[in-house]
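Here's a solo chain for you in structure tokens, the form predicted on its own.
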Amino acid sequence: MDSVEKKESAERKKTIFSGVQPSGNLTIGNYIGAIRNWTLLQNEYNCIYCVVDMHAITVRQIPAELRRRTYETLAIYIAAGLDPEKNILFVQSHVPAHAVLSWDLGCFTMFGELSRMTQFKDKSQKNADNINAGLFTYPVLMAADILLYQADLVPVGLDQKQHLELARDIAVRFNNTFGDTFTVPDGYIPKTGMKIMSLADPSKKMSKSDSNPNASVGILDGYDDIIRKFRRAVTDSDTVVRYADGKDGINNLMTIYSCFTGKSFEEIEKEFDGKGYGDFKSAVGETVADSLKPLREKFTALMKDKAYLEDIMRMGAENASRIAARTVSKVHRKLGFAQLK
């Protein structure tokens, strides 16, 4: 194949685009339900993956962890086998674009769908002194993010759908006044592992900014943490291992223990037939354990090459610039901005 076909194969795949904040430790939930089904997409398609940095500022953060987490971010999507050839990598404050179209778009966005926002209820009440207006609108920095790069796809979770929605919504809304100016994007979202719950309390999703250390189960923990957290889940009454209604811990575990091994919830059901939770719970902890310690190694070793990771920066950043810059560029002429040529 020469380089025209390798262009035209290129440009005919769909462009998915995806990002994780870097804020708080991220976890075994962000790893199944996202980061690993992104390295199972970057054959297929244009993926563009972004470490979100500007969405992490809604709620106050210490400037020098946030800086760590962000190199640590980018070297957690390299570890899990994001190619970087493969893949536009970069930081989402690199490219002022994602600020510029977020407030473009925020003039398309109706104050009572912001308000409407679960996610906005939510960190209201967690954060209620400091309810400030990027908390409010960052729905649409997402939808921004997305429309940017003409996003056919986005890999969401439960909790997110919601926001696409409303990207969705705002790209029509714009189209139908201006005609076609934006892919209006579709989700993406994996049939197992689309929601991991918290080890404490399972009726409560894994979060990396839950106070408990022990409700959830960083990919950076070590060996021996992982195995311990896994033994202390918390579980039910019953003895036997099952996936049904009214078990939450034991279907949240054989979830986890699924998607680290590829088994189904009968197969499992039957590995652990005569056995207690106790045999369980080390068997799910050994498993993630070992399947995390090779990414956990690469990740170190990433982490001691800060030069390496900020080409990578970069790269992505001047990438994703060449893309948005086009988006912008249409936007702002459909809106009657005078452009210099």
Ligand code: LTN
Given for the second form:
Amino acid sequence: MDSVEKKESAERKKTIFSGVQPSGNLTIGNYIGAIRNWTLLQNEYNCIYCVVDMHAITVRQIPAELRRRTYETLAIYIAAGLDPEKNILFVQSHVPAHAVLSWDLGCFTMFGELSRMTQFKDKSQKNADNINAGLFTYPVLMAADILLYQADLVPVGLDQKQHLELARDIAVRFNNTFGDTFTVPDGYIPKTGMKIMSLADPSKKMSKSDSNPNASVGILDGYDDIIRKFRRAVTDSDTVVRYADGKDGINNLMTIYSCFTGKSFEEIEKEFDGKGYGDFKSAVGETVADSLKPLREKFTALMKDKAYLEDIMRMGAENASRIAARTVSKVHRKLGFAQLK
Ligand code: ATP
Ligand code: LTN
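Would you mind giving the form predicted in complex with ligand LTN, to go alongside the form predicted on its own above?
Time for the whole complex; same chain goes first.
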């Protein structure tokens, strides 16, 4: 690098990459752990956000539903406040370079590493009749997503930390073998809200693929539904609203309330001093339902305009493909693949 290049690269905005699978109804866990933070980062970084449909097929999907959810997930990104003019928003399967780099990186990932992934172990248990190779190599495709765009930062929830560390290890391994090729990415995991728990069983992560409808609150759930689910949320037999060990249910509700209001746990404890769990649960429900209302309305309007969503997908795929092609070409040159000009 000459000095001009060095200056340019120092001034270059850092790149962010992240994605959500269109594998179910997105929950407030996805919102608090990931999407909400993406919107906060869009002015300071070059941001690339993907609907990772190829990851979603590691679990059996109904094709018509997968297609609908792909549009819906993109519409949620925009409705949550991601500006398609400022960010690259696209669908993973529209950029075949993801599959190409995934193959290359798979040859730099060890069987033992993939065997240790807790998400693989969890999902193998839940889908015992379909423990396919895609489920096993899922983290390699995720590493390809991130490394293709030379991402500096990856905003995700806590459950993705292990996958992110693997992506870093793969990048370092490749760089050590072939010289500087990939940016080694850092995670961006929020301090509050990194792991929102199930409302039905607060020892479990809230997950969009949970079969119990009362376990999770969907970003798009109706107003009354949200309030009802919070009222039914499992808590302990204490009556005081305070954040403490052993009060997983209340701790979770306080975390959700804090994320939607910006209030600290201390402020929340003061606000509900002398009041019971019932009042607190109603307040959390109303706050979440009110906060998500504008998002829901914008989402409904966007879903009526498929052509607009397809324009965004097309533009996103073109921009993403251009960046991805540069990385693939560099990797293939380093690997020794014969390249035609
Ligand atoms: P699935 O149930 O289909 O595995 P999921 O709800 O875990 O899905 P993903 O698509 O795997 O959702 O995750 C999208 C993003 O949301 C990731 O960054 C993930 O870390 C984050 N996320 C998911 N669930 C939570 C949660 N309960 N709390 C905080 N962040 C979460
Ligand atoms: N594995 C993630 C989704 C995902 C992702 C990514 C997140 C796929 N590719 C790249 C960040 C960066 C999940 O299951 N939540």
